[in-house]
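So this first bit is one chain, no partners, the form predicted alone, shown in structure tokens.
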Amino acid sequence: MRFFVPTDIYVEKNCVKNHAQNMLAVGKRAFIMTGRHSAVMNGSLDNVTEVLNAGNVVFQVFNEVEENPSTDTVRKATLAARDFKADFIIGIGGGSAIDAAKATALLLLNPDVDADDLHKVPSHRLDHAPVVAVPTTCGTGSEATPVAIITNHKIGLKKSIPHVIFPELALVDGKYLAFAKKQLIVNTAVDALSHMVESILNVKSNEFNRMCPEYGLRLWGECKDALLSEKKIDEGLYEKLMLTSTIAGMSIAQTSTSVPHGMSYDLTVHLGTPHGPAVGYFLAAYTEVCGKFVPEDVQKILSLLSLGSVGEFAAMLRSLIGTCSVTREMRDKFAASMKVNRSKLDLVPGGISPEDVDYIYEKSLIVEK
């Protein structure tokens, strides 16, 4: 058995602020990669650039990073950390800001790599510049982990990257989701709940390793109420929940993501469906077939979010992100792609047959008429 995060992680409030000097000590030309208005108006780039600027480390920033980012938008970043001379990068923002920190990192050390191969698996390791991450929502947990998920828009491919790059500092502060709307968070909380699940229901996982999985989950169910409310989410939720999503990284750090978040993508590239729900959408019908090879995994699962079964499960998830709707021709190409996806396929706990992949496809999608 192995546990492995080398990321020095802090989760408190005031976070950036309280570990100033961590930041300071990690460079002294920063290029800052955010999305365009959530950093400035939670303020986590102002938190980091008074560090930043209280310690004379110059900085940069790049305010172009969309959801779901890119290759074309990464290949611009990295033009511009070599102009500025960057020696380490900053991801402020979700998973799409930090993610496109991380793939910007590698390329900054490595010219002879264009954007567009980033999805090749390489001859040897590549060397990164270091990553600072300050998430700013409660999701995809990537300051926990090595993993950066691209998009190549040229060839219709969204996927994580062959490179290993995990942040060297992350600051976990749950006051940015003060800012955030409702719908954003229960999205971003939904992934997380996603890495948890998959990380259990995974033939990686062993008694070491769900030992995150399994208490974020405890404190996933805690917050359930405060997601499926039509009110405001607390103020005092706000840790816990980021808290959540941070262990929700460390627990797929070590088994990586399976067949629900390999169904994803093709939601998000051709649909333009959020991340979380599109994870969320193929979770419980996931669940229903490995309780045919681990039951006791899948109760666990259900006891820890306080649930009595997978029919509950599926329709908290309604609740939560709503249906999706596809056309059946959409539906066979996806599952039909998925059937070959031996990457997330082979990690299923008593595998899983062609028939399991259409049986979830059939449950978790609707089809057009």
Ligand code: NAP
The other form holds:
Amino acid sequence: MRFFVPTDIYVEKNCVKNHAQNMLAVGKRAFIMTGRHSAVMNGSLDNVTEVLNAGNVVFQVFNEVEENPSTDTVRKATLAARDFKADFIIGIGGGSAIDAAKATALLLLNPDVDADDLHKVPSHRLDHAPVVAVPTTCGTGSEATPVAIITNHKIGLKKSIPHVIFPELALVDGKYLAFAKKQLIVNTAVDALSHMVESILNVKSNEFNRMCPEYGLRLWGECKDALLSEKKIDEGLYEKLMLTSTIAGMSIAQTSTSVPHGMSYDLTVHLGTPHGPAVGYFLAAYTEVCGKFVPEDVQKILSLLSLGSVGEFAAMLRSLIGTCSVTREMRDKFAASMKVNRSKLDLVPGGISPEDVDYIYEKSLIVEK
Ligand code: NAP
Ligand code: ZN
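Since we've got the form predicted alone here, give me the form predicted together with this ligand too.
Shown next: the complete complex, the earlier chain at its head.
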């Protein structure tokens, strides 16, 4: 049994300032990657640049990372980072900014690899520049995973790239959630929930690595009522939500995600569904199917969340993220491609049949009349 997360992670209020020296030690020329608005709005960009200015680390900001970052954006960022002679990359934002930062860090040191080839399996392991991650959503846990999910629009593919890119440093501060809309917090918290459920309902799950998702699910359960309520989330919960998300990232860093994530990517690519709900729609039916072979694991998940049944789990998810409608044609097409997605299907404990895959789609998506 092995547990491996080589990232130096701090989860605490004001950790960017508190651990300034750790960031300054990473490099001398920082290329900062963010989305269009949020990093300015929530103060995370200012917090980082104050530290860099005080430590005489020069930096350039690239604020063009879109949701579900594309190979084209990563290419553009890499050219700018190379021109700037960056020696490390800082990703500030949700999973999109951090994943784009990871992919840029890889291309920066590998000028022979084009962004459109990021999904190809390399013949040898490629180096990457160091990455510092400052997450501002409570979902992906990308600050603690080796994964970067990148979209290639030319071939309609959203997928993780086959490179191991753990950030060197992660500075996780819940205060940035104060600027997020409630539904963004809910959507990303559902992503973190899915990471932990898929990590337990996974052939790579073991007694050792379960310490993460089991602890994280307990924390998630403590946030459940606040997520379900109509009210704004109490700021006392921000740090717990962020901690849960990082722990969920540490969980999938050991096992990887499974079928619900595999199913989610088509919804995002073809319907523009945000990542958290796109995964969450499939989560209860996946849990139900896994109950055939690992009923005690399903019971454990439900009890950590203080839920009585998979039906209650499904109802909770519906309250949080609603439902999703697709045409029958789309659903059949998505199901057909999932039935050959061995990288996800092979992770299901006890195996999963094509009929089970159909069943999950049937239960999870509404077919438009
Ligand atoms: P996101 O796509 O990074 O961001 C969603 C939206 O939230 C953006 O409009 C962003 O605005 C805004 N935002 C971010 N932080 C905010 C804050 N504190 N306050 C207000 N608005 C804020 O969302 P995400 O769910 O975190 O990331 C999703 C991506 O991560 C997907 O591509 C998914 O596949 C990937 N993912 C990666 C991993 C991994 O291990 N690497 C795991 C799961 C998912 P701006 O654009 O202005 O910044
Ligand atoms: Zn996810």
